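Read the single chain below, which is given as structure tokens and is the form predicted alone.
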Amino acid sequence: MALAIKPGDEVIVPAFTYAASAEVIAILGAVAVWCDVNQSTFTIDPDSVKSVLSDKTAAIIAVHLYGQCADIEALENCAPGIPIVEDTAQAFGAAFTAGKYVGRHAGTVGAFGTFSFFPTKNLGGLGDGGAIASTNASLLAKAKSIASHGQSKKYHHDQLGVNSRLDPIHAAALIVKLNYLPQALIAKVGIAGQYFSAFASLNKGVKLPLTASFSNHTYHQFTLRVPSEKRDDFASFMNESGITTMIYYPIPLHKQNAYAHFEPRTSLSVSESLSNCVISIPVHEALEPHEVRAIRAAVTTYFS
């Protein structure tokens, strides 16, 4: 809405991302434009973005999947001008750590970036709640604005607005919580490294997370490829062994119900791909040293 998207602009998103992605496309009208993404990093393919560009093109939303920085410089140089929304939900204090950006952090370099304080994320609240960020001023008030009913001040209503409002209890867990973030992501890097150790020789097309050159990584989720036939079986391994794992995301979203009306017009094979064969396990950085160890142990027993 800030950035005046009306019926008819399109919105390039990847098709590999969760659905809060591509609604706010739809919901206000516009075409949600799919793109595909990196096979190896899971981030929005900056070669896919450019082969969907049209003079209709309004922006693009950057997702920030399991973690780690999309190629921000990589999508301002293909398509230049192009307001780009970073969709931080999943990288909170990640960093960019080469290139245009580098020592910034993700959220901070588009237009906009946008965060989310869902309990399951790297900064957690209470409850839902998120946040957005923008360096330029004008379109951070407007934003801003709209947040609390479109007004400028009490009950002075310059434009259409809707109540997207941090609840003040959980602005205050959070403002607590973030003192805790930096250790917080450290426990989870280490975490990450353990894994890293440990499924090194695992065969049987087992692949592991790979972190970009221009990024420093996490680890949001801690996301495997394995062979899409084993997949299932995988999973109810894990979970006869007590141990939980999730599949983010095993419908790209041009084939969910929703969004099936927005035609693909470019090949999203990676994101398809992706679907059939992702699966994450355990990163919070709340495990025990004995969890670690039981979650390395399943894992390895499954797959050596």
Ligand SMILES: Cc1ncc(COP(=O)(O)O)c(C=O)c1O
The other form holds:
Amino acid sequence: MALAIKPGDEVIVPAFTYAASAEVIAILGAVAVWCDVNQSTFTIDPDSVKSVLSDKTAAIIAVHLYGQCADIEALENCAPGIPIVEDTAQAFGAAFTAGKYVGRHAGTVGAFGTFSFFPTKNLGGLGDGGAIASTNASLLAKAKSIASHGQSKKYHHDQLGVNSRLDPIHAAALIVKLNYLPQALIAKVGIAGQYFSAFASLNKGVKLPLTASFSNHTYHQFTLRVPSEKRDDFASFMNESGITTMIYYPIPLHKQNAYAHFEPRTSLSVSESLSNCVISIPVHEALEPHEVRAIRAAVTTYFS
Ligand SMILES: Cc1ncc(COP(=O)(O)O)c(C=O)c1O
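Could you present the same protein in the form predicted in complex with this ligand, rather than the form predicted alone shown above?
In what comes next, the whole complex appears, and the chain from above leads the way.
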């Protein structure tokens, strides 16, 4: 809303992400134009974006999926001047490690960064909540006003808005939890490191996640690619071992009932194949060493 996206505008968004990334486009009456993702990092593929750019492109939503940064610099280069919204729901605390944005955090370099404090996220609150960030003062003021029913000051409604305020009780908890985020992220990276060393020599087609050269990884998810015909069996095996796995996401967005009317304009073959082969294993910072050992052992047993 703050970017004044209007009906008929086109917004490019990956087909392989959570539905919320595209939901906002449809709610504004704009057209979701799907692009594909990189099969190893799972984030938006700038070449695919280039193939669907048009004179109606009003924004690009780059999702920092699973906890690492999407290539914002490459997107800027292929679509100069087009606002980029960084969907940072899964990557609070991730940072760019090379390139133009080295040292900057995910969600702080685009026109807007959007964050989720859903309890499962890197920085989880007491319930639903989120935030938006922008370094553009006028965009930020506009967004803040929209989030409070379009008020510029109390009972002065200058634009159409919504109630999208973060409850103070959540904010109070998040301020405390924020202090613990650095050590939580270190713990997650440590667990991921153990998985990398334990799974490095696995065969039978299991593939490990790749961290892009320009980003660190916060491992909101640790997501394996496994042969699609084995995924259900692997999930059952893990479940029988007392280990929960999750599939983020089993259906790409262009195949979801709510979004199928946005017809693909480019190949989404990577999104389609990932939806059949991804599976995430636990990587929560509070896992006990014996639990991490059990997860390593179960995956290794299955794929050895
Ligand atoms: C990539 C992505 N974007 C957006 C959201 C939406 O976040 P919320 O449910 O807090 O609105 C999520 C939540 O899971 C997400 O994973």
